[in-house]
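There is one chain below, alone, in structure tokens, taken in the form predicted on its own.
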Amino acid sequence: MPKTNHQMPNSSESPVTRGPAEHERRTQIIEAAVRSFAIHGYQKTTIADLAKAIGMSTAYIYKFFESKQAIGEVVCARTMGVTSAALLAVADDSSASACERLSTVFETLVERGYDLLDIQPKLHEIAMAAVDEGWASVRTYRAELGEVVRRIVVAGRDSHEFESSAAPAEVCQGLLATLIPFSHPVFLRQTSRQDMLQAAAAVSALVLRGLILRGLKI
């Protein structure tokens, strides 16, 4: 590896892209990515694999991304993306009431979960490293869901499903306290697909039963 004048990122920075934003190679360098930790999982690939794979030296990738972390963000983000867009597109089903989106959502995302987990255990890998080191692109997910979580609960008081004495803000940040576990790769592995469902649906009632008005049924 070239010697470079940039730290490596910390759990408090973003890890730095170079060059031009839509470009031919940056493009080479993310698939030649997705197809090697889809194989070999993100820890066990090198920078030095994805330059071999697309047929360029490592030196030449430097050009596009600050180190692997910043190829594996890039990844990441993608993946969590098509999930943030699928909870977004619940949160704003109008054809369905609060309740319902807000138990949607919990079953989403756990089957969300699983479902990358069955089909690519290896990419799976890379949302494990996100976690544990704390990447900027689970910080931008944590905020999809937050967002997600605020037009649920805006929709349900606007509807006069949810109760309206407390304070929006807490009544987000606790709700998405409880979506949370339901997203972590580590409770995935190790919770089956089943059993993680019905804990999604307990809680998802549990919560709902503190939000809706009296005189509402669930």
Given for the second form:
Protein chains: 2
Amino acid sequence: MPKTNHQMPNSSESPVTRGPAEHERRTQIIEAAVRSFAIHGYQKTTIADLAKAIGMSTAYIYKFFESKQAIGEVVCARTMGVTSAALLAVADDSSASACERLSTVFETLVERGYDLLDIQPKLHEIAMAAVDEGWASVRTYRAELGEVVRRIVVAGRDSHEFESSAAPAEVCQGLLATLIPFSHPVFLRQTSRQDMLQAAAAVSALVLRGLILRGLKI
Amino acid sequence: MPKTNHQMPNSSESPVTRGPAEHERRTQIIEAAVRSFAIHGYQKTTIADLAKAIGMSTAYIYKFFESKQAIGEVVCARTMGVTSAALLAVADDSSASACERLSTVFETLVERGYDLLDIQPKLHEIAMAAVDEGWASVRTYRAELGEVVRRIVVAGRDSHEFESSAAPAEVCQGLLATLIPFSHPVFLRQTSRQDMLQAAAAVSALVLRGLILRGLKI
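The form predicted together with a further copy of the same chain is what I want next, because the block you gave corresponds to the form predicted on its own; please supply it.
Below is the entire complex, every chain and molecule, led by the chain shown above.
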């Protein structure tokens, strides 16, 4: 039986873990999980598989992770963290105009999604589970996308590229919603990269016409 | 064994059916399917269940429908047909401005989605299957949504509410993509109606600012 502790699963923004921070062991388990998720998929991987892969007991793994989902959360958070770091870098890139940064965000989201699936098609499964089950890593990722949008809107208003009459919170909410079709795993399997890039460019152009200060050309 | 014919499943835009157009029998099967999908869900319903419900053999049902999916296609097409007819009526409503028509399309999509799920929560399952498996009824629905968008863009340009410099095909493609989060069943379960309506209003306002002729107020 797994040892219990006082942490509630899914109750915090950080992945639910157990026991002391034995960094190396945790890394070993995560690496085994990444390999198994890539080969067999998230759904078919069990804690017993991971234990076998690293030559430990399942009880030993439960010392570090509450559940398979807790391991999945770490894998997801790591993958989505790389994407959101890339997008935050785009949002903060002062060498580009706010308009360019927004277009690049749309494009980067699409390219990164397809790149990930090209390398690891089975990643789609864990991404879908994460979204369907509302994992903490997904909430964090959404909040980070919101921050990306907010920084670009602020930058565009500060530089007088964007008009400032609309309520910024509503503008950001609208923009974030227009990113959904390009950030949600459900769409990546149904549309080709080329079609998705074209749709992203069309949305980006459409919303930019709404954002820019009248008189400016884009 | 089901009788075979020369129709390929999923190869045409209309639902795949078999045998003579015995309207009444088909209706009876569809009604039984609607009831069973509503109570047990699409996945758990079998052709044998439907045969039992109407006191016929499974072979008899296969005379009319190639597969469970073919029955599901009819149920889906009927439900989505009501939505797209409502949206086309909004697009053609000459008593409203093109701006108002577009806002109403966003709102109607959201309200209709939640209304359907409130009445029949299990409908979500068949909608997800239809989308995941790329049913013909979904392709038809998408084409109809595209037509809704196209008519509003044409109306707005004709009335000089909308600017006309951007390529209309790209504008329509962008608009259609902004409707996705409000028309895809995957999102209806994860967000409250109120939050979804607020997001739809934010996107609608954002894209309208991009569409309208500079100088006009919305």
